[in-house]
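So this first bit is one chain, no partners, the form predicted alone, shown in structure tokens.
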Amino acid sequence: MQDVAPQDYRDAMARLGAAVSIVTTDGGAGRAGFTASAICSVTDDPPTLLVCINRGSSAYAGVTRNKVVCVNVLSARHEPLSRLFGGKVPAEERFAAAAWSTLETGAPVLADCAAAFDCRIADIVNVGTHDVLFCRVVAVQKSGCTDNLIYFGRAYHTVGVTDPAEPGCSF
């Protein structure tokens, strides 16, 4: 069997659109967060999703030691925040750029995100350069926003309806 070259793989993955989220944590290991597009549902009984995190990420130690995360699903207006959390900016500056609250676990919840999945990490599987976190959802929060920020073709795009009149959806 012939190996697929990493660049060929990345180029093909650029053709797979993905929702953009900011994954956050807080606890004894400190507050941290990162932008992610490698998130998906595993099962609804019990409610579980998976999150992929690069072990080289500045958020890695905090996430794996705190053992809690909140997946904050982004809307179109969050593109600048997504770029901030995806860059080399210190955690304090990242969190200072938006309003946050908490649900069950204490992980930061973005005040006006489309949806938030507050989770406890149930299992971690090591694959290549990343860990796959299996996260048990313990609380959810939804806003009135009906649009999502996606990443496709190495660029941000919006899907859904962007309506500033939606309750709980500020611009």
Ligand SMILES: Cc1cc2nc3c(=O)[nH]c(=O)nc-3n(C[C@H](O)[C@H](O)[C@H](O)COP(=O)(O)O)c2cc1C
Given for the second form:
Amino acid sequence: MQDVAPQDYRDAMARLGAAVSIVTTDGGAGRAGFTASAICSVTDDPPTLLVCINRGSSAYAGVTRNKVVCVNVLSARHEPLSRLFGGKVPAEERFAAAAWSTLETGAPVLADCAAAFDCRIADIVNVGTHDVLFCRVVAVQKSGCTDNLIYFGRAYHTVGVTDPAEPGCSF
Ligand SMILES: NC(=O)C1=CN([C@@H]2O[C@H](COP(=O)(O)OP(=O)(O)OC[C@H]3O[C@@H](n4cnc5c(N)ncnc54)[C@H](O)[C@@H]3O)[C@@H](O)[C@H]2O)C=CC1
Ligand SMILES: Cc1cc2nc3c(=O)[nH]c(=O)nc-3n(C[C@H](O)[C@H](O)[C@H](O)COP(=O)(O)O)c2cc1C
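Could you please show the structure of the form predicted in complex with this ligand, as a counterpart to the form predicted alone just displayed?
To see the whole picture, the full complex is given below, headed by that same chain.
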């Protein structure tokens, strides 16, 4: 099997638009978090999503030892927070820039994010440079904000929808 070059792969992947989340953890191995776009829904029974984390990430030890994560889906106004959690900034400086609470697992929940999925890590599969985390969702939080942050073409964008069933954005 012949692989394409990593740069060709990245150039093609840059054409996939993706929601942006901050994945957090807390517990005996400490608090950590990183910006992530490699997240998707696996099954609703049992409610499971997957997160791909680079083993070189500063958050890797905390995430895999604590075995809990919260996937905080970002709204448009969180672009500066996304950049902060995107690398090279000490963990405490990242968390100081926003308000956090907790749900079931103790992983930090971003107060005003579009949606938060609080999870226990059920399985981990190693693939190349990354670990794929299969995460069982034990609690969720939703806001009425519908202007989500999207990463596409190596840049941030906003996409908004109006859902008459939602109460609207109160922030
Ligand atoms: N899945 C990941 O680990 C991602 C990591 N990043 C990080 O942010 C940096 C800047 O990204 P871009 O501005 O989008 O330019 P880029 O050219 O480095 O990446 C383009 C696209 O390729 C994919 N990608 C990039 N690095 C990857 C990696 N190590 N493993 C798997 N997929 C990867 C992502 O879909 C990304 O949007 C990257 O170099 C990487 O360090 C960004 C997006 C996803
Ligand atoms: C838009 C965006 C999406 C990213 N998606 C992921 C991802 O899905 N998985 C991942 O391991 N790193 C991802 N990263 C990179 C991490 O946020 C972070 O840069 C990396 O963990 C290294 O940072 P650190 O070791 O200084 O914490 C992404 C970065 C950006 C800006």
